[in-house]
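Next comes just one chain, in C-alpha cells: the form predicted alone.
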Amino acid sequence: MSLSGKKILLGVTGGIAAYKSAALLREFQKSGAELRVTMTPSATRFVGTETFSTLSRTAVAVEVFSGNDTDDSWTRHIHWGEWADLMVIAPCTANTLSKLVHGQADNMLTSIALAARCPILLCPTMDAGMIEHPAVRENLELADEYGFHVMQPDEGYLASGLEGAGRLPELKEIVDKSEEIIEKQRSGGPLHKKKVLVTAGPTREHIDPVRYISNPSSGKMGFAMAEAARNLGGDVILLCGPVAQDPPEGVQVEKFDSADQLFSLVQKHADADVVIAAAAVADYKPAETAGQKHKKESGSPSVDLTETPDSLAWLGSRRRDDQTLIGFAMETENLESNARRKLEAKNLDWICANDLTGEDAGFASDQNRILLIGKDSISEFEGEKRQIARQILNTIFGEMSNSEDSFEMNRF
C-alpha cells in the first residue's frame, strides 16, 4: 500500500532530531501523501519554518494566535485537525508527550492534537536517561491507554555523546508504520466491506452534435464524498460526469455523459449498500437530438424539452431496508423547506442542501456550506469540501451505529 492521496499532518517538536523531520516529510511526499506541518516554538530553534513551508508548499503553523496570520488563524487547529488522515509527531519530546497526555494546549501543535479526529503516531525521541525516567514511562503508558500509536525509539549514539535508547526510528520505518495505521483505520471503518455508489459531476443533454444543455458542476463535492467514503473503509464506485479534475485514488470509476447514461449505471449498481447522489443532473433534455449541427442561417431553432430520468427517485421507490440513500439539493431560495420536500418525495434517509447564492459555495469553489438534513435531525457544516464530506459521513454513520463511543474510538 502507498500513501497516495492521504493527508498527513507532521508535528515537529524541539529536539535535536528535528533536523531529520525535513527528510521525513520528503519520504511521505514520495509515497504520494499531501503534507502540512505544525511546529512547537522550540522546534524552530533547530529548523526554521521556511524549510518546512518550502517543502510542504504550505504555511507552517506554530502559534495559535499570531498577528501575521489571517483573521481565522485561531481556528486553524480545528480545521487542520479535521483535514488530516493521520498526524505524525516526530520527534516527540518529553515535554510535548506530557502535554498531550495531560490535555494541555499551549501552542498550535498541541491544540491540533487535541482537536484531531484522526489517528496520532508519536515518535518519542530524547536522551536515554530521560526516556527511562518514571514520569516519562508513566506518560508513555498513558499515551498507549488513550489510544495514541507509539513507536519505540531506536538505540544508538545520542546527541549527548552517550549510547542508549532515544534515537528517532529510521524514516522508512515511520512511513511504513503510518501506512499500517491508515490501512487498519480503513478496515475498521463503519463502511468496511460495504459497496458505496457515488455520483458526481454534471450531465450533458445534447441538442445537436455540438450543443448541449448542462450546468457548471465541477464534481468536487462528489469526489470529496467518494474520498471520504473510501477512507471509512467503503468499496467505492464513482459514477463520474464530464469534469476536468482527476478522481480520487482507490475508487472504481465509470463515466457517463447524459442523464440516461447515468440512469443505466445506477440501475447496474442498484445493489449498493450506500448511495451518495451528488451529481448535478439536468431535469430536462431535448425531446429529439438533431443528427447534424443546426446552421445559423436556418433560423432560430425551437427546442422541445422532456424530463430526464430521476435516478435517485427510482432508487428510493425500490430501496431495501438495509440501504442508505443520501441526496444533494442545490437551491436558490427556501433552502431547508425545499430540501425537506425532496427528502420525503424521493424517500431518502439524508439530504445535503446548499444555497447556490451563498458566498464561496458555488459549483467550482473548494469551499461549501451544507445543511445535512435527516428525518429527525439537522446539522450545518462549513469549510473545505473534503472536510465537510468527512463530517457528513461521520455524522451519518456515527449516528446510525447507535454507539457514539465505539465509533469515536476509531479516531486512534
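Think of the rigid core as the biggest set of C-alphas that the two forms share within 1.5 Å after superposition. Numbering follows the first chain given and starts at 1. What you are looking at is a predicted structure, and each value in this text was computed from that prediction instead of being measured. What changes on going to the form predicted in complex with ligand CTP:
For M330, a C-alpha deviation of 2 angstroms or more is recorded between the two forms after rigid-core alignment. For A339, the Cα coordinates differ by 2 angstroms or more between the two forms after the core has been superposed.
After superposing the rigid core, the Cα of E34 is displaced by less than 2 Å between the two forms.
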Given for the second form:
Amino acid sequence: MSLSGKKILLGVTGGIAAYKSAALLREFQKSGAELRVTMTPSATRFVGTETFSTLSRTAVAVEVFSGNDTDDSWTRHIHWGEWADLMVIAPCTANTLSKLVHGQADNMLTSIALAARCPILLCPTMDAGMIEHPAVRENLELADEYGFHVMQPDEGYLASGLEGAGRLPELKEIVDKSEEIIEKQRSGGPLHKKKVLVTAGPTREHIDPVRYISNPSSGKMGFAMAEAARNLGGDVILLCGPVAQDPPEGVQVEKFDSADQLFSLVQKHADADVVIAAAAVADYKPAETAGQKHKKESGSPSVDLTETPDSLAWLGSRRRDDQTLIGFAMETENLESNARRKLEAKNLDWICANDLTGEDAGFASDQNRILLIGKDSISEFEGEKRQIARQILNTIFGEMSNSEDSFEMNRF
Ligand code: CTP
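Can I get the form predicted in complex with ligand CTP as well, since the one above is the form predicted alone?
And the full complex, kicking off with our chain again.
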C-alpha cells in the first residue's frame, strides 16, 4: 500500500464538499495511512464530528479550548502538527485559505496548520464566482509563494446550480497528489539513499531452554528511531529483539534473540552509513546453556557468566569516516558523565543518554527524556518517544547538512 504507515491529518472546512471528506478519509485509509481529523466549527454544520471520529477512531479536534482543565487539548495544535507526515485540507474554503496565507490561527484547524512541520496540501473548493475574485486569486498566489501545495479545483456542476471551476478534485487524484508530496519529501530527506541500521529491543541469554537473562526493553525507542530515519528518506534495516510490538511499516526487519545473534547481524550490515544502536543488550550470558530444563531436585544451581560481544564497540573500533554511529546509554546515576565515557570508549559520534530513574521515561513508557550528547554539543529532549526520535535525527542530520535549507526548515 502506497501510504503505508504514513500519518495524514485531514482538515475539513465549512463548504458543501465537506460531505465528500468522509469518503476521502476512507480512500486514505485504504492506501494504508493513519488518519486524524480537525474541522472548523462551520464544517460541523455540514457533517457531524461523529462521522469522522468513528472512521478515524480518534476524537476530532474542533475547539482549541475544550473547557476541560485536566486534558491537554489546548496544546493539541502543536502535538498534532508534529505528528503528521502531511496535512490535507479538503475542502478548503475561501475563508480558511485567506486565514492560512495571513498567518491567522483563530480555530483549531488554522492553529494546527500554522504549527505544522509537515507539508500542507490545500484543495480550494468554492463557487465559481468566488474563486475568480481577485482577492481569492491573490491568496492562491500567496499560498503558492509560502510553499503550500495547491490542487486546482475541478470544473462542473456546483452546489449552487452554476457551472464552473470550484469542485473538489476526484478523491483518487487527491490521494495520488498526497503520495507524490510524501515521496518527494522522502527523496529530499537527508538520509535519502543512506543505509540506516537500527537495533532495538532486549536480548535473551538462555540458561536452559525455558529460562533466560533479559531486561524489560519494549523496543519502542528503537522503533521510533527507525520510523524517524525512514521518514528522513533512509533505507532502514531494523534488527529487532524479542518484543511484543509490531515494527513500523516500510523498514526491513531482521530478528535476533541473543547478543551473539545480534552481533552476527551487525557484522553482516557493518557497511551501513548510519547506525543507531538502541537495543538493550545483555553484557553477560551464561557460560553454558543447558540442553535440558534444570530440575529443582538437582539442587540450588549457580550460573557462571561470561561477556557477550559488544556490537557497538566493535563498529566503533573500525568506524569509517563517512559513517555515523549513534549509541544509547541507559543509566541510573551520573547520566552525563557515564554517557560521555561511553561516547569516547566506543568511538561514537553521538550518544543518547537515558535516565532510567524518573517517572515517565525509560523502558516500557511511551514517554522519554533524553540528553543527546555529541562531541561539541548537548541538547535535551522530553516527551513522546516518536517526537523525541524526530528531534534527535533532525538535530544530527540538520547539523550535518549545514545549510539554511535543512530538512527541518524545508517543511514544504
Ligand atoms: N551495546 C551493544 N552491545 C553490548 C552492549 C551494549 O551494542 N553488548 C550498545 C547498546 O545498544 C547501546 C550502547 O552500546 O547503544 C551502550 O549500552 P549500555 O548497556 O548502556 O552500555 P554498556 O557499554 O553495556 O555499559 P554498562 O552496562 O556498564 O553501563
